[in-house]
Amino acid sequence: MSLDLETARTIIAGARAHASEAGFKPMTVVVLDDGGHVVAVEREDGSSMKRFEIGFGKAHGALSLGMGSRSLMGRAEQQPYFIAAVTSAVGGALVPVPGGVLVRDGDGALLGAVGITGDTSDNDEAAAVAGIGAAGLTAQVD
């Protein structure tokens, strides 16, 4: 199974619905396949500039190191030189705060990642998890 456009759109719709119901600020949702390619992006009206780059960095960083961006934040706190070096190695596309979540199928196979930005990092992550769940897939935040 791959993370196709229809599935990406379902993830985005689920994430946006969760954010709207929870009263979050305008969100930008970026969905990447397992090769780091953009499958779909939506930026809600009122989102501030550079939100695509932040969402992409959350998702891309999660894929690059095989862990959710919440775990990347922990690594950044414990090993700041390592995260700085990896950020440079991946061309700057690594944002080590919650909101970048890996997407897995029912068998645990990696399908891609979702990066969300717009509200607090914890809320961004919650919206990503909700969107992934709406598509019947498994979210990996750690």
The other form holds:
4 protein chains.
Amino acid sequence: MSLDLETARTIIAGARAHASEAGFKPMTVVVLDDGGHVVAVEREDGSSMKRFEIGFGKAHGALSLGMGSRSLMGRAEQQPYFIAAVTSAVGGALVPVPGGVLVRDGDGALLGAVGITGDTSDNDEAAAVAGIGAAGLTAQVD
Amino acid sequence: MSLDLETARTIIAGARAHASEAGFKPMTVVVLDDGGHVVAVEREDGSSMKRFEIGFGKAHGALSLGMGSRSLMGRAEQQPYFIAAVTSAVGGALVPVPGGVLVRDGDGALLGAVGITGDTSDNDEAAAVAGIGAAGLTAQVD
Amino acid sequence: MSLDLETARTIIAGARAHASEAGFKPMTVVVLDDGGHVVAVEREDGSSMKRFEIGFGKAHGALSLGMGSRSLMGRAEQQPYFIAAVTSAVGGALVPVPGGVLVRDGDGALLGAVGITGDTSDNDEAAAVAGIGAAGLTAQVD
Amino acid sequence: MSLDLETARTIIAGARAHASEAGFKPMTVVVLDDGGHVVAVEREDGSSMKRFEIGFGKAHGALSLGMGSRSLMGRAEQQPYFIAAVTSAVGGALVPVPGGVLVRDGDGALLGAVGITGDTSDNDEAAAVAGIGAAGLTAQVD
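Having seen the form predicted on its own, the form predicted together with a further copy of the same chain:
Below, the chain from earlier opens the complete complex, with every other chain and molecule after it.
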């Protein structure tokens, strides 16, 4: 468990603070360790029913291919059949739009990923980057 | 269970009456609570084999993302890979064409969703809106 | 669609009336046609979240093997591995306790099945039998 | 979303405080709304890889049948084939040992469920009850 719970809580708090200040819609924030397993989740009031699954899919997809979900979107636009196939191959949890961001330490070591959903994909990603920054870590969006 | 059975039955009766008066094809009407679970279903004679699953997918998709299935269609036209991915992430039940309509009370609180299938998507949606209106509630189509 | 919607509604009304008079807990009643597809469902207020899936599993299991779900229970007690394997083979929807009852016409022709859940399995079955009787049809519990 | 995020966070904090004071092993705490959807999760350092899925299964199973997971264990001991079948019918997420506890308000209305895993099942349940109490709500363990 490369990303500890206190770090995950700091990331979530930072992401939510950014979203609140920016006036984003209610967010769901999912933090996974480097094995793709849940460390912490918070779904804000009014964030719809399956937002956990969507945030999980962004972060899980990012970890699956080792790139931020913004790159998965680029690939989906070029080769939709590839992303469809990988989604199936990894068990269904891969959402190829921005908001799934890899978390690295100062040496570039992979610690885990954050997946956020609720507002536009660009805003979701901005909140993830803010949260990772609040924990003193490095965000990889693509 | 935010949407009670009597309300669901009223919605179904209202939707079927609208469809009958308008001369629509045989309809299947699915009513879900705000957690996406079945409250009531009626499939009219001649409505084909898997119409329950299609109506369920419209309503379940609407609740999953917190918007009517007409908006899911718009998103599918812009980013088909996103809707494909979310369909997988939520377990397969998301049909992104009109006819999945959110049900809200007078204060805007989410009670559940109606999914209708059988005629054109626009007509399916019109029947859903009529049924929700018959129960004195507010329909959100997008 | 061998079991029409009006018949399904009559079965549901009869089953619910029996349950109400007998003081049973809140019931969920699922009616399937002879192809195992949903015709009508009603989940009473207070009947828990996944009761549709359980009632569906009773009725679907009954149709899958051509016997009431009481017989499936007998088989499960004798050969649990057989019922587990069939459950998997039919896609997961087979609940081997009483309450899944086949519906036949006066000539013995199979029309569909009713699945009820909410109280004890014996009471669930009694409500199903009452509902099928209210429609003037024949119940097969095992 | 019947159980808001602040309440979920209070439940998690209360459950973790109880576990820490009692010297329990590292815990994973999952809080679901009354539709079985994730509101908040925290997995403590050292809590193993799939603990989210186990805690989710306890809470989701409790909501599925409308009883605490301690009752699911009782049923599993009497009719293992029934619990196996229901697990399949609800999609796989049902863990029938103590630690999945329903959350009700002062009027008895169902708000959601807590699923905890990490120590013995009895200790997991005790932590859940403590967390629910910390939020001023009522725990239903069976």
